[in-house]
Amino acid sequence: MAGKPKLYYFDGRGKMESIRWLLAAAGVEFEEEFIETKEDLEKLRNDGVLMFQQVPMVEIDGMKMVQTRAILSYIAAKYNLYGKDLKERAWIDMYVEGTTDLMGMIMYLPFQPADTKEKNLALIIERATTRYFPVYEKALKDHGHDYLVGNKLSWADIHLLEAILMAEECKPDILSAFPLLQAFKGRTSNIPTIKKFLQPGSQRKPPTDEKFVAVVRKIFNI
């Protein structure tokens, strides 16, 4: 039998989140190893194992795979949350590429100078409630099914889900003009396997704060 996926990365969020939030929901345990310092990272690089010299890096099925879409899909495709067909998985690809793109402004908005924060932030909320929850708002109510794509979860839902926590670390209320997204959120997170994700003590990280900031400033010289 095949161990835990094993997990490289850093002790934080970053592009590893979302490969934590699909195994948890898959209910797949995994082990992570802390990328601390720069020796760390060098140590990987030298040792041949990231093939192009970056993280995340998961050990799985036999693999070192690398390139954070890459192990998102093959994750979905694994566990069976990438749809039933090509059709299917291309609905789930642009729902999971939009959610990325939201979630790429918010993971990066801690690394932003303090003088353009409050701009950003803006923009995020801007962009969530205008460009990319009415989507989401909207499949769901022409559907009417409980999830985005073939009335089963798959790792659009999950992504969603996820990105819609970080909005809402943004700003609490931001689905307000969303009721199908509040109801979504609910049936989502009271899935097992993703509420116990949820739960404090779990592999879950928690915001990106400034020592996180720090550690991978400190990594990568920036």
Given for the second form:
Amino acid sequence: MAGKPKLYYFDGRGKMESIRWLLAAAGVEFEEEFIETKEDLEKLRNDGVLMFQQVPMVEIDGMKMVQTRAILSYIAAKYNLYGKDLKERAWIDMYVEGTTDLMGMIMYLPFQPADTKEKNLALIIERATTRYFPVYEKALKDHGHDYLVGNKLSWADIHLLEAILMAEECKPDILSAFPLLQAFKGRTSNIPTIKKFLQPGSQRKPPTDEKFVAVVRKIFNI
Amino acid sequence: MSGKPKLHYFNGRGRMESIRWLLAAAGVEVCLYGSLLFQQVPMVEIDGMKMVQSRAIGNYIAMKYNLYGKDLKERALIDMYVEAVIDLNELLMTHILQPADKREQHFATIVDKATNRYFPVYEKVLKDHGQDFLVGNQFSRADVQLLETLLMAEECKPDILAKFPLLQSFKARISNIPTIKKFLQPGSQRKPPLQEKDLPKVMKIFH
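Please supply the coordinates for the form predicted in complex with the partner chain, as a counterpart to the form predicted alone shown previously.
In what comes next, the whole complex appears, and the chain from above leads the way.
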């Protein structure tokens, strides 16, 4: 019954990437089954394994879990990455929701019409540097610890690192005004499980490219 | 420092409504503030924190008032059910924001998703275990948020639950829980649906 978690999604980042990050950071090996065609998705739906007909879906601990946040919360709690009490959890939740909003904007960028891309990219950069990163920079400055919450590695740190790297793919010097985030990035990237995930050959997926956009558009008729 | 939670938002449903439901269901009195002082709303002052992000706030309230199941697996189920309800709520809430020429199609999408994707799941959950509540035979956040959504869906299409007898009885049953019953009465902090005439004001606040 216990076995590796199995991830069902497309062969690309999308909404599954944060789940891959969290499992990898927790040192949990996982398997993946990739949806490549509309028929693949229909088969999963017809087999009745997708509660709301949607992916991500993760088979874990006898459950077929759906809904990205539900899956992430479960993994975080199970592997002690969710703080030690209710208040720490609250802070982790708040921080994670911020990075979720930012990464959501970046995730949809390749799917926007070409004529809006430049404007949307500018908005992402503006939000990152004026709304989101200042909050995390301040948090690190105020307590002077290595990690965002409770002086211990948590889901919030892993999610922030993921967001930082994605934002840097948008604009390589996007952290220029955030020295503590730069140090955070260096430090967190060196955590052994995360360092391994950042190396070639891991299950981390490359930035969304035209090919992935085409696959998704075809499957969903968009 | 401790005291009634204070809610900061504009005077309408939006992303704060689910939080009002949860607090009401847990029997927690709140203090109304209603102004937009901060960059981010909803914001709830509770237990010495100024909490933002509606999911974080909802999680905290649910945990604090024992509306989040008894263990990790029940929490997982509650999260799955609540996340899906949030998706449906989003569809319902954005209906009024649609331009006039897109409204009919958006309405059709709402009805399709509600009656083919979401409601059948909850109907089946109730059928399979035959219990009064969605998870763990105990009142939880999942029940509160589902009821909120059922009522919002009925505002959209009054007979939308026609094919879902168990959801109909669920709706009646949960509506009768004393804290919820009180919240459903006139004079409570429950907000009415956004009217077209209020749209310009809301758009101005958020844009």
